[in-house]
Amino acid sequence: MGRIWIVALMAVLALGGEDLKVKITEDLPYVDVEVNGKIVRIQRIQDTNHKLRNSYIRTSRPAPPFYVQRFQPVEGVETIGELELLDFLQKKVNLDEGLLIDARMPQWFKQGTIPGAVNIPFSLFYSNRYTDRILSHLGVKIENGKRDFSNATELVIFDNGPWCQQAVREIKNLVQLGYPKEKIHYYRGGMQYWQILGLTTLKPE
């Protein structure tokens, strides 16, 4: 899928670092991924009077499917923010040791995602016709088939945000098929807590 590299930049060694008046912590003030061979830099906006347009301003959404979901939706699978979120990028997805992914339906990703992220749908895992070609792709060696999930990679999973169920039912898939539990983080914000702090977004090419 693609080698992502990040690097974190603090604000003591960040050039024009100190100058932003909005940063991410006080000693934080973006972070640089490389996408692609490009960089795309994550940071807040700066305008402060700045106020999302899009439809993660609305407040309601029919449910079904739209129900709110727990903090901890599966038992052993890790929750996590926006800082540990950046923090899995720096630490795991540098090294190619984690893999940060959008469980979105594709017409969602297309309308932006996380930068570094990469689009594995929930619905491909209701077919077995991709499930162990995406597990071969996360680390899951398959041989006559039995899955060996000792090599697994560590995944960060998100959608929309707390209304939304495709992450959760992502990881709930990956976790009926055998998935260790303590290789799964749920980045429970997803989209909208991400753009309501106003971080960047990046649209796939």
The other form holds:
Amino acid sequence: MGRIWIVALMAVLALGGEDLKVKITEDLPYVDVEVNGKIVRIQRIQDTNHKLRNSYIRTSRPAPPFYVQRFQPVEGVETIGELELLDFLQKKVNLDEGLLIDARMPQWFKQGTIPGAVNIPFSLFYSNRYTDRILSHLGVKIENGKRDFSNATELVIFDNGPWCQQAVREIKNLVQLGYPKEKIHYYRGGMQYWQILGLTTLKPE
Amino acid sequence: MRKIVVALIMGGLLAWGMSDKELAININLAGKQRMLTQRMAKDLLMVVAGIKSQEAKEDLRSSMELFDRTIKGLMQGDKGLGLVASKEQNVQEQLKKVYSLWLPFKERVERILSGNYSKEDVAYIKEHDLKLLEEMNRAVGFLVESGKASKAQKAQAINLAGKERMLTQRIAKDLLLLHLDPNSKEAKADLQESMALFERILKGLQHGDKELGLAPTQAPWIVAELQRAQEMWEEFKARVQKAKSKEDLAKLMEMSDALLAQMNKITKMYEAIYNRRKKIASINSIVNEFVEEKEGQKHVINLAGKQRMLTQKMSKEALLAALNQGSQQNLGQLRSDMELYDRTLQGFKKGDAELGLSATTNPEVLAAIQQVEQLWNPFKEHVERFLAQGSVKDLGYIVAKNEELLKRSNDLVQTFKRAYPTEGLMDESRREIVDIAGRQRMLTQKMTKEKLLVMLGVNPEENKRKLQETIALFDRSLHDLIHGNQERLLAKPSNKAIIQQFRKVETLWKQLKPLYEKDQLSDAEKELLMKGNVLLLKEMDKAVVLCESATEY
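What would the structure be for the form predicted in complex with its partner chain, rather than the form predicted on its own?
Below: every chain and molecule of the assembly, starting with the one above.
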């Protein structure tokens, strides 16, 4: 995992966007996002011989719980890919109009996440003690125990990938609490697809 | 003007009673009021000069209404605008001062809008717009200062970017004043000062300005907008030099509005960064609290599980001491295990910071603790007497009662598990693994105790049967932990470190199992078993810790 970051960092230091060999799309070499007062550049690993060496090279995990998730596990919640996520980072997250949520348990999150993501573990929404406190930071107004979702923040939620159920559980919990489905997007590829494409990951401080 | 800017930076820092988001909204809207003072004066002059007078009138009305609503909102709160009334006395006093200046100003604006106005009304606006601006600026300063130090610096970018909006309108107003009176020295000086300040702040926002309290902007999307503002500004400046006709002036008014819109966009971007940082910090703090609570619960279940093991370990140590097997060492270990069991049990009830336990208030848990105490208190007395006198009677009590204590200790583990709800299949499965692996620790001690009882000839048949059951249970559980068992919710580990640790336990177990099963042991075998048993417990404990803490099982 460490090697990936070093490679990504070296690539950022060595190359400007125009010089990148491996761009995200023809017109998009990279995307910048603000993380803790610093600008982090998301781009692809430039070494075309690079291979993953972390646990995301695994094809199979014990099931249960690691069953493959449906493409659209919750009706009404849109499933998105990497480009839509990057677009969301640029147009929503950077302008505080949306939140990218890593729904995994903190020990996963600490090993590396998508730059710009905030960790809200799926299991938190099983606890009444924390639910409303978190919702109040997602644009939900809570008055006299009633939740008003009319100004709820737009969310993109992800986890380890299509074999992981943490994001789906979080989405289901949020929908059950009344969060508008149209305000939630599911990045099904998760950390596995993100890293398979050589996109920058970040170890939270 | 410069004095005001520096005062903003140097001002004392007071306690703050608003949320961070509310602070940012208040600073932004209070800052916008400064712009409105100049925009109204500019609109008025456009009406007087006959430049786009109808549009200017409409703009003047909406600026007046917005200023009026915002000043009231800043004083009393306004949900629609997202404003919360400040609790700071100096802010409130300053806002009242602004309001008392605003009322006669507003009266004149209304008269001008109705078309029924005098020269004096126009003169009043021209004379008082800067005073209104100055007092409004002071209110913004109090708002910025009343934030904490870290907030203040971040708020400064919002404040100064917002101030640029005002300057666009002030410059436009000065240009109109000069059009109406080309010889006005005051207007000329104010125009020069405003343009210089606009330029300095714009530069400071891009490259930093220590005196103004500005760090260079790093966010590329804001840098791009600042560069766009710079280009617009350069174009505006060039046109100011060449402006001669009324049409030139009308074009400059348009350009100043475009620059205002651009600076407004930039201010909102700074505000977004500020709000996002604060939002993430708040979310992180809640998540940390949640994680600490969950870790605490796991820790409690682990310690409760260890208590089960201690009941068997204490019995084993008492028997070893009675058999004269390393008596002093075993007696010493027995004392410390008794003290640990007692302290942990008290810790569950009253809390123990050193053990990482907080006092429980759950009635079901308290009842289960009481059940354990009813057995533990006399058990402890017998252990203490055994330690002091080494009497067979006390040893007999320990042997007779340890399994009942084990059962009640296990009931307490299950009560804790019920008290801390699980979060779905994954968490439930991991908890089951930790519980079963934790129980294995107890079984290592239980089977050793049973072996010793057989060796001592205490109820040999019954203890032999029990020993076989314990061996079988240890065997089966170790197999399920290594290979997984869906029915028992035990996932097969895929984590290399966990697999290796279980294999280590398995290897050790393969060496010890025949010794537990053998009827007669030589002295060397007895020693091997006693040493091996301690090692087995140690390695099993390592496996429990790994099962509990590994990211991926």
